[in-house]
Amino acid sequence: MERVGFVGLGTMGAAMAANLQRAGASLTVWNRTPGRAAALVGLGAREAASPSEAAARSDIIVICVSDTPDVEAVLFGPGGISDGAARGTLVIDCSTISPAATREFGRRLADKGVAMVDAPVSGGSEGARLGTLTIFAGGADADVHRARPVLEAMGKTITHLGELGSGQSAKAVNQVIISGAYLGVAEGLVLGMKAGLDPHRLVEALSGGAAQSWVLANRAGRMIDDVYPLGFKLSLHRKDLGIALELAMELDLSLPAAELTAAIEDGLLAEHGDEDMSVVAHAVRGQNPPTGAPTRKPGPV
């Protein structure tokens, strides 16, 4: 494997910086916070004072970060990577961020002959430390081929959907997907247990039909308890979220479902938004009502 930095690590970073070391990268490393590198020292990587020192001493670089803005200051700000890039260094960029702000990134990166592959990733901490998150790949053929190596280190699903943004765009999709699958099952739950049904029994019943789906069965028990440590932040989700319905609204698309998770996540920022997603949960109890979320009467049965 060649020479490879990585530059955040926060949940999901340090969780995937580690799993290349484990499989023989030559890692150097950098966050912005100091002190969450020690572990990774630890294990044999070297910690660099900068993106760019970090940049300098890799062939591949993976930069994992929470937006838009923070990509573009690691990649382009003062000490940032493409100051100590060489030509024929590769981005990975593992950060879920605005398709069209990584396709401008990829052109001034390309301006200094370095190359770039966006590669969003989706299945939450336990993915990232597991190894086997599922990848959305975008980028130039060759660019992707020299990626994998790295990719097929921290994930066990990649996949390889088109030009650079493409797996932007492809992790938006993902995030309008599972916005409906956490809502669906959290409504289905607590309907459940306003009904009388013990929801343990309930799950196991739902388990074996076609309610089945990664949130019943990793998700369903924080719902139940009401109680929800992290797994993937609800700010992030709603982060996501907004990259996604912006995109739609560049296609002139409307997505009703998803417009509708984003306000009940609204609601619940500012007390749950450094919660697990499955906190929407709580808002479906009516413990914590969602601002903006559309509300009326039953009807007549």
Ligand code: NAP
Given for the second form:
Amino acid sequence: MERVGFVGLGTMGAAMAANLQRAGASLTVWNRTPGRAAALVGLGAREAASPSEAAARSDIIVICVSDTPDVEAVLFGPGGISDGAARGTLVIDCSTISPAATREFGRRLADKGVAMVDAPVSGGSEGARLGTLTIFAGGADADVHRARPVLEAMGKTITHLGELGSGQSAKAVNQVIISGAYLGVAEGLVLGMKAGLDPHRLVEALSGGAAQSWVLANRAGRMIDDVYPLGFKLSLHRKDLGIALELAMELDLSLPAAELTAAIEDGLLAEHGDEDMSVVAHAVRGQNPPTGAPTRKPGPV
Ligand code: NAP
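Can you swap the form predicted alone for the form predicted together with the ligand?
First the chain shown before, then all remaining chains and molecules of the complex.
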């Protein structure tokens, strides 16, 4: 594998970088907040002092930071990747950001002889840890081909959807679909509990039928307990819905279920933004406290 750099060692990035290191990559990592590289250094990675230095030591550099302005900062800000990357470097952006901004970043990098692939991921922190992520790739054929060994170390289902930005558009679709899935499971479970059903037996029963889903299998327990450890931060999903709703507006589309979820999430952000996005169930429970005492103060709706 070519020399790989990794910028952004959060919930996702740290686990994805660890899988790259285990796959035998010669890895250089950087994170804004110091101290987060220690575990990777323990696995054999080198720590760089800036994104620019990480890029200078790498042929391929992976980014996994929060939002569009953050990707812009690590690419083009002071000490950014574009300062250190030699011509011929490939940037793989695994963050979930705006498709239009991705195309603009790609143009700016191309002026410096640097190629870019967008490769946002799905599958949660579990998928990142286990290396089973679904990856939506966008970019020129040759660039995606070159990115593949790196992507294969981090994910299982890798699909090339088209030009640069296509991966981000596909990820926006993913986030719209999961809006309905989380809200549907939350409403169903609250209805079941209110109707006096044993929620665990209910989930077991539902798992064999048409209501079966990743959310039901992996997040129903949190919704039943009304405790929402990460996972995937609610604030990040709200950010992703913003991207999807902006894309829909550009295409003159309205997405009623996504808009409803965005409104519910807006009501939860201040108190619950850093909790798992399954905390949408807390808002539904707040409106409909289950029989027996609610475990927490109801969330705003
Ligand atoms: P996270 O745990 O909050 O980590 C965010 C990372 O981005 C941290 O390393 C943070 O550095 C870095 N960062 C943020 N702003 C930065 C800036 N301006 N300059 C430099 N570094 C910056 O988030 P995450 O869950 O890993 O998510 C990362 C990306 O993956 C997001 O785009 C998210 O939407 C996407 N994603 C997440 C999941 C999930 O289940 N968590 C699933 C699929 C996709 P510090 O340590 O200094 O804060």
